[in-house]
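Listed next as C-alpha cells is one chain, alone, in the form predicted alone.
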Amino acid sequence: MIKYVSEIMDENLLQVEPLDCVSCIKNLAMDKRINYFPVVENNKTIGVVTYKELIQAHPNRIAIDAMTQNYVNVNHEMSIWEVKSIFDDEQVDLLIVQNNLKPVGFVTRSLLDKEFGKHFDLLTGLPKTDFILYKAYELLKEGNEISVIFIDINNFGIIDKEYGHVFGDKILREIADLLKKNRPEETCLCRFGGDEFVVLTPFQVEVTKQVAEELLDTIAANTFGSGVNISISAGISGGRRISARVTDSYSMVLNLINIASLACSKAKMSTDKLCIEINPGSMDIA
C-alpha cells in the first residue's frame, strides 16, 4: 500500500502570525519544545521560523524578519515517494505538510530517511512493492502503457538447504545486481519477496516480452559461485490502456502482478522458461 506524507508527517508545529515577536516564538519554542512555526498571513503560509532562525535573530524582532524561505508547501495527500523526489530535486531540508492551505505537520529530511529504511529491502538494496505501485501510478497518469514482468529463481529452497542460506543470500544480491544493470533505464525494479522480483515497464506486452528474455539470457550466461547452475522463470502480464484516465491503479498494478506471477509458475513447469500472459481487460481505464 504507498504511504502518503500526512502519515509520516510530525504535528508538533505551531501557526504564528507576520507580527509576532520573535521573543514570545522563542519562549514558544522552549515551553512547547516546538521546532518549527509557519507564518502565515492571510491564510497562506509565507515563511517557517525555526528553531535556528530563533536563536540567530534578534528578540526585538518580528516572524516576518526571522522566517526562512528555505523549504516546500506539499498536500497532506502527496504520496511519500514523491516527496522523496521533491527532496532530491530541491536544495531544502524542510517540508511543511498542508490540507486546505493550512499548515498540518512538516517533514525533514532525516524523518523521510528514517521512513524509506523500511522500503528498501536491506539484502539487495531495491525498493520494495509500494515503489512499483507508485510509478505505475504515475506512468499511467503521463498516458504511458505498462506491463509487468514477474521474475522467480528456480529451485532456490534446495539451493538454500544444499548451500546454506549465506550462500543464497548472496545470489539473491548478484540476481539483483544483474536485473539492476541490465534492465532497460525506463523500467522500475523492486523485490517482490522472497526470491522473486518485479519489472515494471512503460511498453507494450510485445516489447516487455524482449526486456525479459534478455534479462533471462543475462542470468543464464552469468558464472555464480561454486559451480551452481542459476536459472530463473518469468511471467508477463500487460494490456493496452484505452483512455488516460486513471481511476483505481492500485487495484490494477496488484491484478497485473497477481497475473504475471500465476504465468510465472507457468513458465517453471515448461521448458522455455517464459510464459506470457496477456489480459487486456485489467488494463481497460474507462
Second form
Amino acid sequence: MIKYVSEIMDENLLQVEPLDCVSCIKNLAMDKRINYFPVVENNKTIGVVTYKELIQAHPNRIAIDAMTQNYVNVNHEMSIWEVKSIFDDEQVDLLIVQNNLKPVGFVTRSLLDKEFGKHFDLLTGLPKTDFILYKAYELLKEGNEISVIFIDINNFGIIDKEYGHVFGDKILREIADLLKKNRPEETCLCRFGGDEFVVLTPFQVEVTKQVAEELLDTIAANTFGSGVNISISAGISGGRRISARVTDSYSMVLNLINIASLACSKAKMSTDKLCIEINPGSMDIA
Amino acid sequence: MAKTYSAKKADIVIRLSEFEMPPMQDVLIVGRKAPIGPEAARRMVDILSPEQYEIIKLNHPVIEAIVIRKTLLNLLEQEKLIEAIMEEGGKIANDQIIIKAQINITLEVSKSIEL
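Swap state to the form predicted in complex with the partner chain from the form predicted alone:
Below is the whole assembly, all chains and molecules, this chain first.
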C-alpha cells in the first residue's frame, strides 16, 4: 500500500517562538539532541531554525532573524511519492510535516532517499507496485481513464534453468530498459515482482491495446544475448469510468492489476500473447 | 603607634538628555552576523513607533537588510535610495556590525509660470 509521509517522518523537532533567542535554542538542541525547530507565530509555521542556522547565527539573535525559509510545509496525509516530487521540483532539503497546521515532524532529502531505497527495484531501477497505486490514484483524482497492462516474460523459469539466474537477471534488466524506452510518456511502469511488469496508462482500453501491441512487438524484435528468443505476454484490464467518485482507489487499482494478471495468464495460452479483460467490476472503477 | 585614616568617596556625573523617539534614526544597516537581526530591530521600534519602519532584505555578501523609515520611501524610489545608502554604508559595514544612519532628503522644485 501507499506510504504516507507521517509514517516515515522524524518526529524529533521542537516548536519555538519568533522571539526565542538563538542561544536558548542552541541549549535546547544540546540538551534534547534536536536539530530542527519550526518557528511558529499565530499558529502558523513561519520558518525553521536548523542546526546550520544555530551554528551561523549570532547567539543574541532571535529565532525570526535566524530562521531559514528554505523548506516546504506538507500535510501529514501526503503520500511519500508526492513528497518525492516536491524534493525533485523544489530546491529544498527539508519538509515540515503539519497536522492541522501544527508541525508534527520533518523529512529531509536523505531521510527520503533512505526510504525510497525500499520502493525501487535494485535490479532494474524501476519503482515497485506502490508507485503505480499512487499514480493511479492521482489519475483517478483528476478524472482520467485508467487501464493496466500486466506483462509476463514467457518461459522465464526455463531460461533461468537453462542459462542460469545471472543471465536471467540480464534479460530482466534488458526488458525493463526496453519497456522504459518504448512506453508512451504518459504511462507509468513498475516491476511487479519476479518476471512481471505493470504499465499503467491514462487511456481507454482500445488505446492501451495499441500500446501493449507495440511493446510486445518491440520485445519480439529485440536480439537478446546468446541468441535466446525472448517474448512476453500481456493482459489488459480497464474500462470506462462511470461512477461519480472513487472512494477506495487503491483497492480498485489492485483489483484491476489482478484482473490484468489473470488476463495475462490467459494470453500465455493464446497465439497473439495478448488478452483483454473488461470485467463488469472494472466498469465502476475506471 | 600612628593612626591610619582611610577615606572613600564617589563622584557622580549625571548627563541628562531627551530620549530619542524612536531610539534609532532613519536607517539601520544590519550585517549578516550582527547580534541583532533586522526583524528584532523592526519589532523593537514597532513597539515604540508602530508602522514606521520597513525591512528591505538585500542580496549582499555582508549586509543582510536595511531597516528604513517608511516616509523616506515616499520621497525617493526605493531602488535609488538603497543604492545611495549602500554606496556609502557598504564601504564601512561588515557582517558583524549594525550601522545607524541619518538621512535628510531635500526636494528642490523650481517652476516657471507664464504671466
